[in-house]
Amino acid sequence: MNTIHIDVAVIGAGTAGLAAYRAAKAAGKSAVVIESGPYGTTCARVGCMPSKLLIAAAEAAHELRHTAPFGVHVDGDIRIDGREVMDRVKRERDRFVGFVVRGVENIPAEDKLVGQARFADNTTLQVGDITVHASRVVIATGSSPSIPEPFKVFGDRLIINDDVFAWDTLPRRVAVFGPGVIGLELGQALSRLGVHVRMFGHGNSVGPLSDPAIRDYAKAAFQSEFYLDPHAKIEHMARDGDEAVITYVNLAGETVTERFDYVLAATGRRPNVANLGLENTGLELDARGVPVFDATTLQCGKSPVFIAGDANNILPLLHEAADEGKTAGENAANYPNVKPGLRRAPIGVVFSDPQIAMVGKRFADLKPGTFVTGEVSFEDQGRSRVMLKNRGLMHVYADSETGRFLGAEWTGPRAENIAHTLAWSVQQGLSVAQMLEMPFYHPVVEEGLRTALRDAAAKLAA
């Protein structure tokens, strides 16, 4: 049996794991990264990049169908070749994965282990026939889709987002469970590419939105394009041959039965910690079996174990995983002298149409009576109407006492760009008055943001 002695062992070679490894090495420590699956991050393989490739194809099809209001007429049918769509998705996806894999290949061979790591105690790991004695450990094992037990009745007709990007062509009919970020992005894209889509949710949630007015606007916008019931009543689910059969009460109150080629479960994700042997450690575990940790330092209790990225499920976003990996790697290298790592202003974007964005504090995070809300509708906003992208509603939140900008939730055009401006404003601690002193060009969509800020300023002055 082989034995390795190392300063820092990193479990997982995704975004967080690679950042942790590099941070530990930069601090002058010996380190090894352990990976049980193929190299390449979740984002590159089955997440943000391939989904945006599918969305880009869907947007191209959608724009071609909606040129007439500009006086531009496309004669004849719009033909969507599912095989060509998926071929480009997979080719470009593999290109992005290749960049990540090449980065891993540049890591010295002696710093890489392939296999499932299991804890024998707090700092001893077993990887196949190799025993790793580490002074510190970083858990960066990512997360996986969580599938409710009743859905397993569909057998191989049940898929997760990973499976979508393995398709050779597009199916005819797909049921989507979960109108969250993944469900909305993939469901709308498939619908625009000619797939018959039914989307079901529970609790009336739409994406990550917590502001009731913005959520209701987004719901209506999506329902105008494809079937979405965010509070669905499912009466029966079954598998019949190569079809999934779902009986549900539709939005009109009628009981209907439909057949689908696939059922996409976009019902949340769970940290990949089940097979790590955490029961062999002295770490305190929460109800999910995840080590209890400090959100600022990522340290698990007072131990030399740290957890970063999607495995801790604080903010499952690539830039957050990279930051957390760096924090965990630096603190592991400097243990027991740990310190809080970088926490940027929260920013999240859903690449639907209209887009959804959230920056800073959400509506649900705010205490009633302590803030004012500025509002703008994009329906009559100049540049949005010019582009016929005039669907959207924005709420910005400001502290009632200080006027400081707290955050925003909205759905609307070019939200991905506006979100960065607002995240920078949160991080700089700007007030609404200071933001209104900044330049706004004309005519741009950002003028809608100025309208919302002016509305907030008027309420602060009242």
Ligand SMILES: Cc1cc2nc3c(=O)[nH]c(=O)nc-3n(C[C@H](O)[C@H](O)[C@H](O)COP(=O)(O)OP(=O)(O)OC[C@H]3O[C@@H](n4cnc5c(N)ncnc54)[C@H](O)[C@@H]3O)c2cc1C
The other form holds:
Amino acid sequence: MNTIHIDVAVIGAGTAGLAAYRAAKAAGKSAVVIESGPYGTTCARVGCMPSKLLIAAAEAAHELRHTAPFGVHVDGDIRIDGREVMDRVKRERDRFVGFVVRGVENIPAEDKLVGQARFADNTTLQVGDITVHASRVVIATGSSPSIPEPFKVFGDRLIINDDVFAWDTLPRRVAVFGPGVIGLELGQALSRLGVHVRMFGHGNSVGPLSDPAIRDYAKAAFQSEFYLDPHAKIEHMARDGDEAVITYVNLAGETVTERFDYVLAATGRRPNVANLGLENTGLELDARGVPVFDATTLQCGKSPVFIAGDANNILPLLHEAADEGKTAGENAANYPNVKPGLRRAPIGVVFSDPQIAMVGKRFADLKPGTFVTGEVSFEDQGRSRVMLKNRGLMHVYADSETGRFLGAEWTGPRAENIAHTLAWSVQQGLSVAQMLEMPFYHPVVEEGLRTALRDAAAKLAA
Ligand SMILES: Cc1cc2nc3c(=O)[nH]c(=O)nc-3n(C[C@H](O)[C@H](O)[C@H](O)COP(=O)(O)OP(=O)(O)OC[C@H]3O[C@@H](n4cnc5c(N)ncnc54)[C@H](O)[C@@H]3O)c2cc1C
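Switching forms now, from the form predicted on its own to the form predicted in complex with the named molecule, please provide the structure.
Every chain and every other molecule in the complex is listed next, the one we just looked at coming first.
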């Protein structure tokens, strides 16, 4: 039995864990990073990067099919070679993973432990036959897909996002459950790559949107392209041979039975805390079994334990995991002198088409009667029409009293870029009037944003 004494033990070598390890070392402490799975991070291996690679292939196919309105004709059939598509996805993915793995290889061997970490008490971890006595611990164990029990009937026909990126070629028919961020991105991409896709949700939600008008617009935009029922009535689910069989009431009210090669469960993710042995610690746990923590310092109670990244489920996004990892690592190193870390303005993007974005406060978090909503439709927006990307609706929210810009929800072209302009404005605490003093080039999609801001300004003045 080996025993290690260390200042900071980090559980998980993902984005948050690696940032925490580096921050603890930079603060002059001894540290180890413990990993139970393959190195390379969720983002690079099975998350942000392979999903964007699949979407890029889908966009290429979609653009080719939609050249005719420009007077540009692609003669003959468009051929999508599933093997080549998946080969590029995996090749480029491996390249991104390689960068991360090389970074991990540069970490001294004595600072890395391989195995599943479990708490024996607040500051003692068991990793296989190694006992780690750490003065402080950072939990950075990420999250995993949460799969409702009834889906297990599909056996190995049931897949999660990780499985998609392991495909050697594209299947023919996929049922996607969950039109959230992951379901929408992957489902639309597969549909554009010629896969027969049926997307089912419940509770009418579409992506992360909370503004009903934007949600309805997005729903209609996606429904014009592939089958999406955000409030599906599923009557029966079964496995028959190599097929998943689903009986559902379709949008026309008919009961239909369809067969699929795979059922993709994109039904949400939950923090990886179940097998951590948290019951052996003195930490207070919430209803999901996650330690109760301070969202600014990431400290769990007054303990020397910190929690960062998807494991704490505040904002399960890559840049948040990196920021939180740094905060947790610094605070672990300086414990008990902890301080709030950097929290940037909220920003979220769905790489669907049209894209979806949210910045600042969500519509659902605003108190009715305290704000005005500026609106723009991208359907007649100049630059968007020029590019034939004129699908979208944007709402910007401003404080009725101060005119301060609070946030926005929208679906539309180039949302990934506009989202940054808006998130920076939220973080700078700008008012709508100040934002309208900024330059807007012509002709650009941002002129649509200006129209929404002008609408908000008029309502503030009324
Ligand atoms: C399909 C998909 C698309 C995404 N797209 C985007 C996007 O476009 N933009 C964006 O910002 N975010 C995106 N995300 C989210 C982003 O990938 C995550 O927010 C981020 O990777 C979380 O990093 P993390 O360090 O918290 O977790 P991870 O990178 O998952 O690291 C956690 C690590 O902990 C290890 N571990 C778990 N338990 C233990 C244990 N007991 N002992 C030892 N090791 C353990 C795991 O093996 C894992 O390596 C996407 C996610 C998915 C799934």
